[in-house]
Amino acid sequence: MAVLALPGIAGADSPITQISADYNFSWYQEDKLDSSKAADSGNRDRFKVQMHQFHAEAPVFDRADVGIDVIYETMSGATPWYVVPDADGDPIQVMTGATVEDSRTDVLATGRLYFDDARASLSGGGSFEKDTLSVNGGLSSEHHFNDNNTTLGGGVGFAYDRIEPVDTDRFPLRPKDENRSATTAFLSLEQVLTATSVIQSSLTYRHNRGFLSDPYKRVLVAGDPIADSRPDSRNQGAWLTRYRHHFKALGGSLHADYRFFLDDWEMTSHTLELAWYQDVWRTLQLVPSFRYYSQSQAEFYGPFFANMRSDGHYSSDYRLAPYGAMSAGLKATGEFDLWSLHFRTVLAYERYISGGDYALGKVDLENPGLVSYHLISLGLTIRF
C-alpha cells in the first residue's frame, strides 16, 4: 500500500530545494501468550521485529524530484498455528512450536514531477523474503484548484507477490509455489476551510486475486487439522476522513481520522485515531495519541469447524475473528542546526492492546491469538 499512500494534508506543491536524508529505527515485541490460551506448555513466545527504515530524496531539476525508500527487518518467534477446544469447549491457542527466522528487503523508488497547478508521481518497487519475491507500481496526481484551496487527487496501483513457503517437506499441506495479485485505487478531496483547518477525505478500492489464504496456519474442521482455505478473490474499499485544526492560542493542533472499511468477506471495521499536536519550545513538539479499532469477522471464520462447509472455505486466523483494540502513544520530536546542517530527532512509544470485550459487537467466542504488543521507534533527519 506504499506506493498508494495519500497525499499529506496541506502537502508540499512545490519540488523540495535540498537534498535530506532520514534513517528510523523500530523496535517491536508482541506479548507472550498467555499460559491459559495456549494448547501446551511449548514456546509461547511470539513475534519480535526490529525495522532499519531509510528515506532519501533530492531534487532533479526545477519541476521534479525524486525520493527512494530502503527498508530492512528481521523477524523471528513463534506464530499462532491452529485452535482447537479445550474440555469445556473454549478455544485455545496451538503455536508453531520452533522459532520463526526471517528477514525482508523492501525497496521503493518515486519521482514527482510539478506543475502550475498539479503534481503526478510515478512509484515502483520489491520487497524480497525467503518465501515470497513482490513487486509493484503506482501513478497518481493531485491538482489544485479555488485558488488553491482545493485539491482532488487520484491514483491507481498494482502489485504481484511470488510465495513459495518453506519446509514444504516437512508440512506436506503447504503448497509449492502460488502467486496473487492486487489492484488497487483512490480517490481524494482536500478542503481548506479556514486559515487553520483543513479537511480531506478519501475512497480507496482494492481488489486481490490469486492464493490468498496463509500457507502457514491450519484451522481444525471435524478433529482434523487442515491447511487454511479462503476464496481466490477479495474486493475491498475504505472510506478515509481526515480533519486538522490549529489552535493558535494553544500552540498545538488536532488530528482526527476515521476510516471505514468493508469487504466481500462479509467484514466491516471502524477505525478512529486522534492526536494533539503540542509546541513545548520552539525545537521541541510533543504528540499523545489514542487510536480505537473494532471488526467483525469474516464469513468463513471460525476457531473451529465441528462440519464441512459446502464452499470448502475455513480459517481460524486470529486476523479474521471479530475483535476491538485500543493503542496508546506519545512521540518527541526535536529539531536543531549543526555543522551548516538541520537535524530533526524523533522518539515514540506505543502499547497496542486487543480483546473480544473491545469490539463495539457481542464476542462469543475471542480468538486465543489475538495480538497486544509495545511499539518504540527513533528517527534521525538530515537537511542538507
Second form
Amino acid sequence: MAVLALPGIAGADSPITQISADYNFSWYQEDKLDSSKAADSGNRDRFKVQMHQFHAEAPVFDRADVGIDVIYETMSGATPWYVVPDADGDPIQVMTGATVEDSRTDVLATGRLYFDDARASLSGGGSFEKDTLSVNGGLSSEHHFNDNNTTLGGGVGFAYDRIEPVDTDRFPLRPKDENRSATTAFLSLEQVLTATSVIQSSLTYRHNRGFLSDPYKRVLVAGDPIADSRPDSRNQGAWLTRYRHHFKALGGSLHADYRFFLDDWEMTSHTLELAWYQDVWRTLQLVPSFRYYSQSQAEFYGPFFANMRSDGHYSSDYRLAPYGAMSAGLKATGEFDLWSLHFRTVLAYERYISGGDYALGKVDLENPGLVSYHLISLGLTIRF
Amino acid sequence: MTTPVTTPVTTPKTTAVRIAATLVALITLLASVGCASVKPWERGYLGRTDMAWNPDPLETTRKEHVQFSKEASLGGGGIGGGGCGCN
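Moving on from the form predicted on its own, kindly provide the form predicted together with its partner chain as a structure.
First the chain shown before, then all remaining chains and molecules of the complex.
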C-alpha cells in the first residue's frame, strides 16, 4: 500500500534540487506453521515474499518536483484457510494445501508544488495482481505559520479495487467478480517544541465499502466450512502522535510514535514504536527499533461457530483475531562519495512475533494462524 | 464451541470519548507552546535527516504494506494508496 505521507518538519520543506534514485530489495519469510497447530500433515510452509522497490525524484522548476515509486513483489507459500477444533476443542489450522504463486506491481506518481508558507501534493497510482486491480489518487497540503513553528496539514484520498478470485470453478464458494472502495481523510497538527524537539498529532478517517470479505478463506459454522462473510461497510479511525528529540551530547535522535485505532467492527488497537538513530562515525548510523502492537477482535470473529448468527457475518481470519505482537529491528546506514556521486547504503533486519499472550486483554482461545516473520532489506541510494 | 473474546478494558464508545478529550487537551497544549518560537538559525538539529517523520520513505512504505497485510489496523501515516489482494 503506497502512502502519501504526512507533512515533514515545519519550515524544512523545500523543493529538491538534485535528481536521486533509490533501490531496495527485501526478503520476507513467515515462520512455518507449528505441527501442534496444524489440522493435517500437509503443506505447513507459510508465505515468503521478495520485494523490489524503486524510487526516483527530480526537480521540475524552482517551486515543484516530481517522484515515482514502483514496487514489484513475488509471493509464494500456503495460507490459512479455516480453523477447526481438535479432540480437546482447541483451535487448529487448516491450510490451503497447495502453494500459491503470485506477483504484484504497484506504481505511484507524486507531484509537489511549493509556496512561500505551504506545500500541495497530488498523487495517483495503481496496483496490479492476477486477481486484484486497484487504482488510487490523493490530494494533500500543509500550511506553515507561527514563524514556521506550527504546521497544519490535511488531505483526502480515494482507492477502488476490483477483485476477480482465481480457481472459482474448483472452489464455487468464491465470488467471481467483486469490488470495494475506500475514501480517506486526515488532519494533522505539528509543533516545534524546542530547537531539538518536535511533535505531531494526526487524525485519520477511512470509510470502506463493498466486498470486504476474504474470498479465499472459509469459516466453520455449525460444522460446515462456509465462505468468509463480513459487513459491506467499515468505518475506521486512527489517532497517531509522533515525537522526535535530538540529544546533542549523545549524537542521537529518539523517535517515539503512538497510534490508537478503532472501527465500527468493534476493533481497537494500540501501537507503540520506538527507534534510536545513533551516529557512530561520520559515515555510519545504527538504528535499533522496537514495536509493540495489540488488537481486540472483530465483533463477528471466532475460530469457529457452534450456532448461526442473526446477521450472517462470520470470520476466522487471524487478522481479525485478538492478539498482540512485538518486533525488534536493527538498521545500519552508510554514506560515501564516489565518482562525483553520493551513495547511501542500507542493511536492515526485523523480527516480528505474535501471539495471544502478548495482547493487552485476555485471549481465551488463540488463533492458530497468527503470523511471525523475518524481514531483511538491502538498499542503495544514488544522488546525481 | 464458543466464540473467544478479549476481556475489554473499556468499550469502544467510552474509549472514543477519552481519545477525543485527550486530543483536545493535546491541541490546547500545542497551541500554548506555539507561542514559544524557535528561530530559523536555531533549526540546525531539526533539519537533520534523522529528525524527519520518515527518514527512509522506502522503509516506511515497506513496513506499512506488511503491517496492513497482517494486522487489522489503519496505518494513520497519511491518506493511503492502492489496495491489494493481501488484506
